[in-house]
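The chain below stands alone, shown as structure tokens; this is the form predicted alone.
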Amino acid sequence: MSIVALFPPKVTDDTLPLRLVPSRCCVCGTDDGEPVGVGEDFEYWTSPDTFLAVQCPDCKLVYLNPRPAVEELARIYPAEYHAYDFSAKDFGLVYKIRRRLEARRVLAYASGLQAGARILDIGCGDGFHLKLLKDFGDQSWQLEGVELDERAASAARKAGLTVHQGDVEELDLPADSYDLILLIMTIEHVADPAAILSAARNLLKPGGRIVIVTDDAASPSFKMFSGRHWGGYHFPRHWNLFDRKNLGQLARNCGLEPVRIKSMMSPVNWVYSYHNYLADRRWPRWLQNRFTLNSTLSLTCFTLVDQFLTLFGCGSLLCGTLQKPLKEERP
């Protein structure tokens, strides 16, 4: 998710550490994490700071601890983030390849909507997904986003999306009115997931379902890279990584039923912890290089590697439905 601060912060010098604040469990609200992992940013070099993953001993969430301020988030969020253009023009084939496997994705995500259903996408960014619905879903879909960065949601806008800027906690959005909502790779990013879930669940219809990606703390990539170079910690800015138990836990804890919590394919965390072991020892730019999100060799032979992890429920990321109950529960 694209969550860069409305204001700039006071000091934007990267040589100078960002401020940090304690966090605690998500899903269980302990604050006794264990260890797991300490790392940098490998990717965008935003700061001089090591941070810390540790995993809670009861429910076994990943969360960074102490994690950035609020204030710092338009720091770590830099200008030239992915997720605020990805386009045709930066990306080239990637970008064909991703387009192509992400448009089958929502469509499946959206399966079983009747027309002019209502379709909410919570972290937007530049509208990447919002877009693909759009082209090449029911043309009676009402499409709408919710983004938080101001850059990121212009953007989106400029293609001719509707997006409401800010927190959508803090939004007037109407409540009981959408049919699906998506998450795809934003609850990771957030301080509170489990008030982002509640102010989703208030929004969807009874019945209604929400559809989360996000990266899966119990995969192999985790296994073989977690002690430092796991692309999915993305220091600093992924905040809270999850596994299949403790999502479903979180989606109960905010008054949803799990109704399948699946593992999906992606090459993107194998490449980037690959990247981050060649960064962190200082490897030629130009090596580091053929491990980004526009090297398409890397890519793909990462593809097909995880796309076999797959076959065994072992794919790098989580994608659980979640549903509103048709009627609440009563006392």
Second form
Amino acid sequence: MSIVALFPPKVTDDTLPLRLVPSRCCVCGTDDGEPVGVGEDFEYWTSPDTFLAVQCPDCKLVYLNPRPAVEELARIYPAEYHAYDFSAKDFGLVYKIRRRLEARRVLAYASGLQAGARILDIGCGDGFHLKLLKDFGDQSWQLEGVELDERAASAARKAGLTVHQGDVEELDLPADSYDLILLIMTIEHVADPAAILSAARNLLKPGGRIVIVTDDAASPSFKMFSGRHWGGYHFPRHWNLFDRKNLGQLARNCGLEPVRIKSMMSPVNWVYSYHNYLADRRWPRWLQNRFTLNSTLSLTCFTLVDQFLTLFGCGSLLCGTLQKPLKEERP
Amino acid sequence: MTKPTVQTPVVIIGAGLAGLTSAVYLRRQGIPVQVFEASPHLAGLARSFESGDGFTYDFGAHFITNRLAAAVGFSAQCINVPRYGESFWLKGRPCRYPFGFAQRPKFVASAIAAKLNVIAKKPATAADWFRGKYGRALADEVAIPITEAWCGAAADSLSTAVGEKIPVSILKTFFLRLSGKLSRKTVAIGYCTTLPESAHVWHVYPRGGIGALCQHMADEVRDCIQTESPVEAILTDGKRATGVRVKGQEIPATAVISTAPVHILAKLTQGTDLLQPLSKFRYRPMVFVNLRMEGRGLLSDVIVWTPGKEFPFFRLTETPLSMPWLAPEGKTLITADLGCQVGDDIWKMPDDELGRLCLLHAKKLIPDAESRYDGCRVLRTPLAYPVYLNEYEPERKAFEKSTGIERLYSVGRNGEFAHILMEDVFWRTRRKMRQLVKEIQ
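Okay, that's the form predicted alone, but what's the structure of the form predicted together with its partner chain?
After this comes the whole thing, all chains and molecules, with the earlier chain placed first.
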């Protein structure tokens, strides 16, 4: 064990506070949320701020209020942010297992698609899911991604994928053209989920589908850790956290029909809830590192836990399938 | 998103925490607001005074929580409060709250007897309530004398609402204390009643004094605050608030939000006598004597309650134990709280004499107090605490629900006539404003 592991570097107490802006419930449009959790950036310590997660009394949406201003994104997603760490060797066995598991899942999202179908992955990151579709899916599918972050987008392009870099609302993508749009672990990061969903709807062919995967803010891990350490808060990067009901409501607000919203297994929020607890209490770094995406043991244990819970419909994630109506009727 | 549907502003009387919370909330809903503040300063009771010699004075011991600081986006400017605790000075020695009481057989026996008494009647006064809840010994020796000194009225003339504001779950207190020990944070206990207590909510204090919090909130609405503008009247049409009069000028309002003490609200409101019952409501005037002393840690806890009749004060507070930055290094500040009436001997007593009086009695707790004494600063306020007299309890209960006049809201510690602290003021005011927004949109 190294000295660094025993004495983790001092948290960034001396950095400047973030510029924070007020937010609202993206489902009801109201500003009535009351506190459910208060915490810090336990994973990257990117600022000295404390953040407040509030819950809308009407629809139960959990959202960050206030939240960082959009110009602070570069700071709260530091260069070492895990989604930007693209080397397979860092994740080793976990990476391989995750790839297998995710391959099965994305093929299920794409089931029933015809030859030549157009698929768009919004918030595609380094193109992990697109790559899976490319490797395991129908070779005639046309795959495209949208990614805001330049580093991630260029990593995806290097892997031979078509990626549009920018904001999906501003990119000039063709309307009524896509058969399937994926929003995997994306919607919780964005400032205006309704705008993203509406933009996605416009890009879909009538009858086309959106598959949306996000953290479930009614899951057992949330209930256990909601006061401070819940992994799904991912302070201050997750701005809106849904449950089954308000995700359906948001979809309907955007003119989409929720076909089904089901529970999905993920060990990540469990692992990070424990990580955050340890990090908050300043336990030694080597112990904290037993609870990250690099830790095979804790990922395995919590995969079993969450798989069991998923049998009862209370896994850590939600997977919603939303359809654009065949007949055009604006909400 | 909400669109502005009203052009006439909502008028807010007072730029303290409640007034500013209202202004910020309404403005964010797209509703125009106008704040009138009588004094030249912002922050009201949540104001800090710096004396230039390194001491900072608040109105009593103020702190907020990490939750409130995060809610107003001011957390990075706050420091964790290193410690907080309360003791009672009983028979010449300190007894720590709450576990010190458990070591005194008399208190334990009478508390158990009270718990076992299942046929007890519903309490009608604060005195009955304390005896039923804590047992006769603890009530008569501790709770009742303190309440009487605090409120300036006999405990059997006070309503049970006095006691209902005090947290009673020993188990919860124990759990929160333990959590605080583990996380090394000063977990807030019995501080906020509007939101659930939690092991993750602890005391923090803004750098630059408690007033900095209100300054930060005021930044968002500064252009609609008018200081040195006392509201002379609240205008109504008999049922509904329609405007205010400021400097002789009538200003129409969509709604009026008052943070004024309720007996003053009754006086200000014209065109109806619906608020007349409020003129009977009493606040307890208080003199805070801040003794500057050499050294630190002179009291056994941040707050030491002195229920003994021989003391002119009912409580001593050594705020620098919680907020070391309020006094220069090696010095401390001990605040004595003296209940009084406006114009009585205590109220009129010169500052030096008050200092000496408090020192004389503080010597019982701090034997060498005299040699450490380095002068004092006195703050007097005619309205420190609401007094819940049984005499107007039905009217108070009705007032808790609404003012009885449409579009007239009364918020804040003074405005609600409630013994609430900063976080309660913030969240309760927001809830009332939510109600107002529904009413006017």
